[in-house]
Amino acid sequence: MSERIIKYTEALKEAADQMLAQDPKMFIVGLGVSYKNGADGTTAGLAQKYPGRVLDTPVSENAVTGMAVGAAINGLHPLVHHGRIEFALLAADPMFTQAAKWNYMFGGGNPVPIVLRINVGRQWGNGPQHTQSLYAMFGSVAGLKVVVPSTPKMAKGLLVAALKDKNPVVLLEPRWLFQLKENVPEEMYDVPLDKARVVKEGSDITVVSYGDGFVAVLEALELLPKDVSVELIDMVSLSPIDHDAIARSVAKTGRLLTVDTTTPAFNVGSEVIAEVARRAVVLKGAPQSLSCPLVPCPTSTALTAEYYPTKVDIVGTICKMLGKPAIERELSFEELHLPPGRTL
């Protein structure tokens, strides 16, 4: 079978094509979305391929996800854009005390099968209002499953699954990760939604990590010396975690290093290496942790050089952590400063 190369955005906009064909109680609100490229092209031509079910909506986030919760409620199967997480939160109510609640409520017997996209993370000159993650406070929502794309094939896989699946699903899309390519099936499928993946395996660490930080590790791990044998894990799930997989590579190891693109206060790093700690997986040093700073994210390019983990520091971590002596490799303003463009 011959590779079919698209892009992560292309693959959203896929699932949700072969989605909407399917299922008839499907249908896509959000700011934009019947634009010509709207959501950044992932419902690009949908609206005219499927009339009156992808609809364009005010900007009134509380009230467009509140109608959606109702909707959901009600048996039809609503998806939700939200172009950035900031502007998500002004539906705070109606994901985290309705939607995430109603069937916990009314006895098990009434779920909410809605699925929420919503647009996270680092952009070039976005600066400190435009480019937070907030994983962790979505992953701390008692009733939502959480899971954050990495790759195209996974955004597709997972979307799918998301739209299957009668609980309100959210998929925290990192921007930062839309240019990538990858060979991605044609046909329509669905990847578990509460599974980590092995990506690699390996003998001396475990490196776990997800979105935008999984694809740094991908790439720090050209640079690592031959010698090195890492486990690296794409978390994919954010609620529920998948522990019983990390904790296995981890018993495996000995060594644990986490990723995170986002301030290290209460981040999902903090609770992986939490649980390996509570199940007292014998290690061979400190787990460690490489995060952003604790402070807003800056919109000048000179102070954001220093902000997110590279994937020079992510070997540089790793190789102390090894003993081994840590590289030399500066990087360019592209490698800095512009979202990936490669193919997976």
The other form holds:
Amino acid sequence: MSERIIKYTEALKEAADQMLAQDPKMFIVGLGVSYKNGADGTTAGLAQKYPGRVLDTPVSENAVTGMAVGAAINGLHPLVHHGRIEFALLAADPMFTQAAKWNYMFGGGNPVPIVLRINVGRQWGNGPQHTQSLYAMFGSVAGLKVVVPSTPKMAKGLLVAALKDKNPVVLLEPRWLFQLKENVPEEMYDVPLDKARVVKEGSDITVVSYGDGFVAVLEALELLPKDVSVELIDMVSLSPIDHDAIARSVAKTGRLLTVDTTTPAFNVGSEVIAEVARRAVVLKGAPQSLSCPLVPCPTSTALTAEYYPTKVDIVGTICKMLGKPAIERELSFEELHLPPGRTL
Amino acid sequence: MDLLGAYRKMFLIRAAEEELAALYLREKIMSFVHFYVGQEAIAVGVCDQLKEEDRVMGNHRSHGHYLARGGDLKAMVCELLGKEGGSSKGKGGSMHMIDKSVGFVGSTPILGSVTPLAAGTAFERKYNNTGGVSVVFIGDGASEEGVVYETMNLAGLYKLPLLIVIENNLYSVNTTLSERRTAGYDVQKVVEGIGLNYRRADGNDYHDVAAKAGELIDGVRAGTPAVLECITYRHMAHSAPIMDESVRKEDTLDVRKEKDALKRVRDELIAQGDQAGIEAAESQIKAHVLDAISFAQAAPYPAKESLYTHLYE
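Structure of the form predicted together with its partner chain, please, following the form predicted alone?
And the full complex, kicking off with our chain again.
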């Protein structure tokens, strides 16, 4: 196959496009999804290509999401887009209490094949009410499958898999990764919704991450001393968590660091560490987790520079856990505040 | 119109609810319950206007809607008693009625939440161009939720074949309308202001409900969603059979008895001269209800392992 480098957003659009072409029951609803560059480009051109199937909506997240759930319980395959997780919370009832419970509470035979694409908003200038990383909240709801695409290739494969699934699937997409590029296969493919990925094998320490935290770890690997061997796991799924894959790796390395961009309370990393402890995996030192502090994300760059864990913080923590000296490195304004546009 | 047929359905709901209420008082039934007694003319009056392919959804107080649509009585009682043979295999209970074989496609107790779901069932009809309307029953309390107004606009905008029936029984639990709404609150103005059709019916009068529902559903089939508000009386407490009468204002016991929807239809049928036929129907339905209760009491509970089944399909 020839190299074909596309962006994270283009990968999402390609998945939707290929599934719309294949599945006449599928439709898309969301604010602005029918715009020329709809939903940050993830629905660009689809309204023209599939008339009547890509629908702009009133500013009524609760009713629109509820309508999509009602359509799904009668056999349609809606893809609902919420551009900000805070706006998706206005639809908490149809997501958490209706879609997630429907099949169970009616004793089976009542599937809800709905996909919710929700953007998690880390981005410069967005402040306390546009940037909440509520990953753990979604992961705690019984009846939802929750995945976080960490790369363009994963974004396409996970969205295709979600659209083929019979159950409610939530894609929590870090806006921070939208400019990321990768060689993505043109043909349609899907990846498992419930399996973590060992992205890099190593022997000294297991680093478990997802989303923008995962990409920060990738950046950190480039700064690490050459004699440090990291095994890097992309969690992919937050519900269910692939605890077996994580425990296997930690049993091998004996050290565990989790990295993400949520607050440290009721935290995904804490959940990972707790399960490793419950399984009595033997560790060479205390496990650590790197997250954001338990304060809202502020707007000023002077403060966001302190808020998110950086690649230098990650390298520092890994070195400390291995008893090595920390590295010194000043990060540029671009490194701290602009989303990664690199090609993986 | 088959008035005796309508009466039979109304009497089935009344008899089932009264027997179940008595059972609740006698035994430990651990399914939160909201009885429909007093509001039967609405469920039956509306459902009598529907075709087989039409869909109905309900709320926390939906035994009546389920039975009016022809839902299986034994499966309903089993569900209340938490039995394996329940309509939701014991996982839903009283607040989660469903019988898709008769077009009753589900009910949800979070106030207002079922309204957009019903709009979605109507969306599916429009999307697939298969005809059929969706009817959703909500109460006056639920109608104060923001999502109901969002859904009215959405249904109007997308021209969805949806009828929203507001059963206004004057109370949200024990809170009266005047305690919840401004003096000028006008449901008709709100609904018509959004662009939907509206009619108000006497919810204690089967004929009035049936006529106005029929009229609105004609419009719904032609692409204009509508709201039917039925003023009615709930004879029992919000969620239990025994009621504190002191909370009732206009709908005192005497008024409820006098305006009772079943009594009106029964008196009319008697005036037409078939008292013996009515009494025979009543005793036959009562026996049918008692039989369903005995069946459910003897039915097995779900296996413990089923706690973990059906999370996903």
